[in-house]
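First, one chain by itself: the form predicted alone, in structure tokens.
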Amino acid sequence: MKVLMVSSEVFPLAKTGGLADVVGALSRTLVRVGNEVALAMPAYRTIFKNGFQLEETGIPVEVSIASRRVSGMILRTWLGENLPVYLIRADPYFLRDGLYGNSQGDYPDNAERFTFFSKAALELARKTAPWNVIHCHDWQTALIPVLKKIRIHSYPEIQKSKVLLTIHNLAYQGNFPASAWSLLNLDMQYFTPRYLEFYRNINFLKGGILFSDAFTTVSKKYAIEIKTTEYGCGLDGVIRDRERDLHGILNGLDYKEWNPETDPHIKKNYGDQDLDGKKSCKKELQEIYNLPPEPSVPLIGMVSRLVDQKGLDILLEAMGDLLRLDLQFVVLGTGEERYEKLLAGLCHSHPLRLGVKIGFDNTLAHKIEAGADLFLMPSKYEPCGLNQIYSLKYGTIPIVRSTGGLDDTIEDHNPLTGTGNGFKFNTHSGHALLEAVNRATTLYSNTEAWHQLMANAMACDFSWEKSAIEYFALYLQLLKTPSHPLP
């Protein structure tokens, strides 16, 4: 199987979130199980700054952007011996400090930047063909299936290639004003509600859903949810029209990066056969957050963007009651200023119960996973979620709202049978969150039952191999199926 994986970010080259982790890990796993995979992404400034070994390929690209011809070059680096990464270099677009924006917000020319990227990726695919599958990720690449299908004569070398689109978070769609339409060099007949028009704007992701041969999202539950008005972000009707071509494939976990037995970031390594190291990790975490070093008090961790989607609204609703319980709570994250200020204020008034650090720190994130007893994820929606999977490996019991991938990966603890690997609540409310925390902290006082729950959690296996096999099966299915016709 020859797969060209196209993404706007790939770990460890450039990352803003889980998309980069998923694309990098999935690609490596597909190679490991015998496929030929290459990656394509923009050549961002961070790649040059971080000293990756780059090669000139001699492959030029030139594409139309409105009435102009815009040129770029293809560089190459490697993620391991058998995984090449093609870097599309166009410095006016990508040689910037941020991938998508800066402290003032999104770059105002993102429509042009990622139209260029999609067109350049198609040129790269054409010049390096054949490919069985072109696997695109999120709105930044969603024009690829649109352009390939509409402009057949521009890309004859890849017309037999199937295009798969993966949606990592439906809330991010690539919506741009109608004035940007000329950048696409498409006939106005495609700027209609039947195609890419969306409430008088251009919607890149809508186009990708309509024109791809199939599309996936990152958990089975989320694939069901996005067909509803509540979670469909305005595209639920489009998704329902194509639901036969929608597949939910759960993200996996890179256990080389997240494993308490080998993690270089934590105070003391440990595993399911020897948990002593977790006590040292908890003590260190309490010291970092200036909390009393009390081993018998349950410690809840949270690493999150501080936004409504992650459940900060219901967390703040419940926080007064939470801080009256016999527990400790540490938070790491950044996001909306109002949440940052509220949490900082609560930390100041409850210094023995709550520790808050605003920002992102990868090392500290690992320390929280290892040192906390419980990990809270009260998300309003969560396409997949990775932290709950990390937590399971570290014996840090997740408390989650039953949505998306959280629902797929966490089984609610059953006190009668001792089964389950965490605690779930359904209603998006502070009361429901508080009730789940109460159940968890009550069980924590029962040492034998708690150790059984930790054993259940640490025995879970969400490695990428299973997910990669599902993707491979889908690739095979696509190759046996006629291409999806023009909508």
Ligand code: ADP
Contents of the next structure:
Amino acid sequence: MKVLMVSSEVFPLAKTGGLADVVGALSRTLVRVGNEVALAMPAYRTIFKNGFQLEETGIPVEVSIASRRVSGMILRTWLGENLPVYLIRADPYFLRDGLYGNSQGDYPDNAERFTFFSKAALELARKTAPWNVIHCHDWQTALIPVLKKIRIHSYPEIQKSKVLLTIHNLAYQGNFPASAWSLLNLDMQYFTPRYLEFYRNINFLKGGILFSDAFTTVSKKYAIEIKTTEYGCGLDGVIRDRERDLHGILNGLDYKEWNPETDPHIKKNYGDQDLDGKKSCKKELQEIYNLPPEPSVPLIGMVSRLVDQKGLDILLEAMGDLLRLDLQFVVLGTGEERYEKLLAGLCHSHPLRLGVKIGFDNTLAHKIEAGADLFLMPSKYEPCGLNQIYSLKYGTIPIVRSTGGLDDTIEDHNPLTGTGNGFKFNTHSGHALLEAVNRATTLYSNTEAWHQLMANAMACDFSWEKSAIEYFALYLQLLKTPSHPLP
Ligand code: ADP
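Right, and the form predicted in complex with ligand ADP of this protein, after the form predicted alone?
Everything in the complex follows now, all chains and molecules, and the chain you saw is the first one.
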């Protein structure tokens, strides 16, 4: 199987969130089980700064953007021997500090930047063909299926390739004003509600859903949820129309990066047979956050974007009561300023119970996974969620709201049978969150039951092999079925 994976971020080259982890790990796993995969992404400044070995390929790309011809060059680096990454270099677009924006917000020319990226990726696909599947990710690449299908004669070399789109988070759709339409160089008939128009704007993701041969999202539960008005972010009707081509495939975990037995970031390695190191990790975490070094007080961790999606609203609703319980709580995250300020203020007034660090810090994220006893994810919605899967491996018991991938990966603890791997609550409210935390901290005081729960969690296997097999099966199915016709 020859797969060209196109994404706006890939770990370890450039990352702002889970998308980068998923694309990197899925590609590596597909290669490991015998497929031929190449990645394509923009050549951001961070890639030049971080000393990756870059080769010139000599492949030029030139595309139309409105009435201009815009050119770029293709560089190449390698993630291991058999996994090339094509970097689309166009410095005016990508040689910037942020991937999508800076402290003032999103870059105002993102429509142009990612229209260029998608067109250039199609040129690259054409020049490096044949490909069985072009696998696109999120709105930044969602124009690829649109352009390939509408302008089929411009891309003869990849006419037979199937295009798959994976949606990692439906809330991010690439919505741009109508004035950006000329950048696409598509006929006005496609700027109608039947196609890419969405309440007078252009919606890249809507186009991707309509024009891809099939589309996936990152858990089975989320694939069901996004067909409802509650979770559909305005696109539920479009998704329902194409539901036969929608598949939910759960993300896996990169156990090379996230494994307490080998993790170089944590104070002392440990595993399910020897949990002693976890005590040292907890002590170090308490020191980092200036919390009293109490070994037997339950310590809850949270690593998250500080936004509504992640349930910050209900967390703050419950915080007053939470901080009256006999527990400690550490938070790492960045996001909306109001949440950053509220958390910092609470940390100031409750220094013995709550530690807050505002920032993006991969090493500290690992230390929290290892040092905490519990991990909180009260998300309003969660397409897959990665941190709860990391937590299981670290014996750090997740407390989650039962939505999306959180619901698919966490089974509520049953006190009668001792089964389950975490604690779940359903209602999106501070009260329900508090009730779940209470159940968790009560069980924590029963050492024997707690160790059983940790053992259950650490025994879970969410390795990428399982997910990669599902993607492979879907690629095969796509190759066997005729191309999805023009909608
Ligand atoms: P999302 O992609 O919606 O933010 P996921 O759970 O799918 O959520 O993935 C988040 C990824 O980003 C995880 O690898 C998590 O550890 C990491 N992460 C999020 N915030 C931070 C932070 N402030 N510092 C370090 N890593 C973070």
